[in-house]
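Single chain ahead, written as structure tokens, the form predicted alone.
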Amino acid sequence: MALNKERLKSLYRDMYLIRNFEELIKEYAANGTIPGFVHLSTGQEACEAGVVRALRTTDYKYPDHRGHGAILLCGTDPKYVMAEIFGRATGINGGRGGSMHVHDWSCHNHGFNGIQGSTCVTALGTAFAAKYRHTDDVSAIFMGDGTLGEGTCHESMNMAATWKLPVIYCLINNGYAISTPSKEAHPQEELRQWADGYGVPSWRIDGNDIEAVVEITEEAVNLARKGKGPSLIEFVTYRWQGHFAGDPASYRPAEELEYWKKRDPLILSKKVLIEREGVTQEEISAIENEVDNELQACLKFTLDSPWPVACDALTHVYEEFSVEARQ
């Protein structure tokens, strides 16, 4: 499907947030300044930006833990989200989350948690509740190639499956699961099988296409709110760095990486963009600037945010009442 013009100049606006987005995460996370580890998702940013433009704002997300690209698009002021991620008590999550644990309810975005895999269980319970409540809405769930090997994926899907429940399992397959690639964790070639087993439908797409990305999560989206049951969608890919950010990734050949990033989703959309469409470099270039402004300004407005205070390390454990910490 070729997209408009205009539709993909916004996602390519979209990509390149993402892109240096993470790029000062990257660099804040290398100087100290941002604590914990943090999850870098860089050369799969047309997974994040299709699959969430191609949904709702009441749609339910549940990006994973290289999920800060879904999280920015998903309706969250970015400003916020850099503070949550550098610890500030600016964050959405008031500095509580941090780059794992991003959520905001308002734009029905539920952030991940350590426990992989836990999400397609949790996916079932808002994708039960659409569907209880005869709306049309879908839950949308982020994974790798390694939580596929996770029994509460298998679970999930079973019961989606049987009880024809609006969930997409958007895999994004970046063919490693930490260090392990994933030919060596599941016998399939192509991970989209799992699903032929429950009856689910399924697609194989690449994930650095960006009209591809949106093609496909509308048909998938459009089924599950045709009251159609789940479909599974293998997003093919690569993460360009480590693990988490700081990893070297000694375990991948070097002419592997190189690979991927001639096929950079951002590079793959300019050339659509300049020679399909006939968009400037100048006007590309004006969105680049317009991006790279907004997040000087993001950053500004974290480093000058206060870091929490100690008295409210236990604000929010509860709901219906506070617990004192002790001095």
The other form holds:
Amino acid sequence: MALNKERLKSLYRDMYLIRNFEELIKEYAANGTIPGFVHLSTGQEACEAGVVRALRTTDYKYPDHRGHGAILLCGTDPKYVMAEIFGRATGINGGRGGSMHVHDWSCHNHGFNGIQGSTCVTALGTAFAAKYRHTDDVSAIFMGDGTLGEGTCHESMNMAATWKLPVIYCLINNGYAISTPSKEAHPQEELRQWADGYGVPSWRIDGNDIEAVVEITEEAVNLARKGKGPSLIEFVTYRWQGHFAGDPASYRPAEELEYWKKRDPLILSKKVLIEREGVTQEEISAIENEVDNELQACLKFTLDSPWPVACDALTHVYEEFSVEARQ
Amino acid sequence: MSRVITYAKAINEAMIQEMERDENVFILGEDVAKMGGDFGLTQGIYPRWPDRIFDTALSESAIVGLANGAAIAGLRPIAEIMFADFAGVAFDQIVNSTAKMNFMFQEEANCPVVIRAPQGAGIRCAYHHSAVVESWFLNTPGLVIVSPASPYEAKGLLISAIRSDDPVLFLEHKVLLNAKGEVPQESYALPLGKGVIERDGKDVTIVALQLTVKMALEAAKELEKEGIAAEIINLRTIKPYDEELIAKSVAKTSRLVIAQEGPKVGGWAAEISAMVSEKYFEYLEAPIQRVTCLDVPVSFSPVLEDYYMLNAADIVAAAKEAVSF
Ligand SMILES: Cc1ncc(C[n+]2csc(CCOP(=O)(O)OP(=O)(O)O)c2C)c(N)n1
Ligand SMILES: [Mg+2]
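Coords for the form predicted in complex with its partner chain, given the form predicted alone:
After this comes the whole thing, all chains and molecules, with the earlier chain placed first.
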């Protein structure tokens, strides 16, 4: 299905934002400004953008550890996302979470849970609550091919299918879990087949084709909103970076990366914009410039932001009790 | 022959030497084989024994479950959990199976499993990659819990853990992986359940484990400047812990400080403290001091994580308080 020109332009903007936001993250992780580890979604932007744009603000969203992209689009101002990843006081979670834990419940972004598979069962609860309250909000989970090994994923699908809960399993198959190829960890030819055993509808699609991502996600969302229960979409894609920024990724052949770089989701959608929709290069450059400026403003905001105050570590542990401070 | 190697290398060497000695020893875990482990602890094993080290799916429950079953069937599994925090996923297997197999089967079968997992805060990875987990498992009879503080201990204790017929939770500290120290090349076993005196002193006993051993030694240097001689106990094994060593030291010093990484409430320091006040109350001339982290999840931002963590200065302050009581 072809998306209209304006929608496609807007999705291109989203993907360009994700790509270049993460370029900055990569740079500042490499020079030591960002503490800890970051996982980049570079190469997978179409999955991140397409899924989130097929949802609405009230839908429950569960980005995974490679989820900067989805998080940027859930509704939080990107500058608060960036400040969080840098561990600054102005971050959306005050610096307590960092790259792996960017949560913003005001837009129903659950954020990632560092324990793989965990969100699969949490999402049962938000899906249940929506059903219980007769709203038609859906719960969409991003999960990697590797994560499918966790028992929680299987418990989740079994229960969601039995109770017809509005859950959408967005399975990002980028071929690897850290160094382990997907085919060495799972018996299925196509991971999509996992859903068959539970009678759950599924699709396997090109995760670098933004139009396909949006189209199929909307179809799954529709089913869930109508009370038809869960479904699964396997997005076939590739992460350009290693597992974390700085991982040399010596476990995979160089040709593989070359192949996937030719299938860059940004280049593919730019081509459609120009060749099919007649968008000019100037229009595209205007979009890109606007995003570049926005990102420079985010970066300035972040770098000018203070570190948290140490005793902030004590806040929010309980609602009704306080925690003893350092003596 | 002894030479200087890292804590990570010492762990690697222990596994290799035990695999050479006993063909029933095998390893499984996420990314342990071809990549040699997320922290590189299983480097060089797959090329040598491709049939004895296995990359698994992300399935901690199955990793430990498989190890349990293989162990009662006569093998000696080493199960790696990539970060100790993920042991939560395998919690049922560990507390209800691993720990209870010996009890279930009496002499007919035993469960010589080693579950290895890097733990601890200090690497800016926030609340799902920073836990120390001794205290999660302390209340589980049947488990041995080991937390080595140096490369020398890491090798000798891991070798004992692999040879032991009891299941051992072997917790490595992420911050110590690159720490260097003298380690004999040849295989050697250090006793499980035994601590060591790292430094003699007569004024106050400081009980430490793993990361806090170094902090306690630093604190002792500071205390020395003020004329306080601290005795440092490195427990090495936290379950079962070396009660005799602690009691002897407290009999001498009459003052006890316990330095524990991890939240205070319900931590292992509480157990040591309770044991000493229950059994050796008459030795004490001051209240027991626990120096621990705060009762909060570990935050990401360095300022917040450092505030959570204990340090040598905290130990100095507690020791002074104990001595001046
Ligand atoms: C319970 C648990 N086990 C292991 C890990 C460590 N870990 C984090 S990401 C990852 C690989 C995930 O692979 P996949 O699901 O395919 O996602 P990708 O990294 O490819 O995006 C692993 C093993 C974890 N965070 N939680
Ligand atoms: Mg993957």
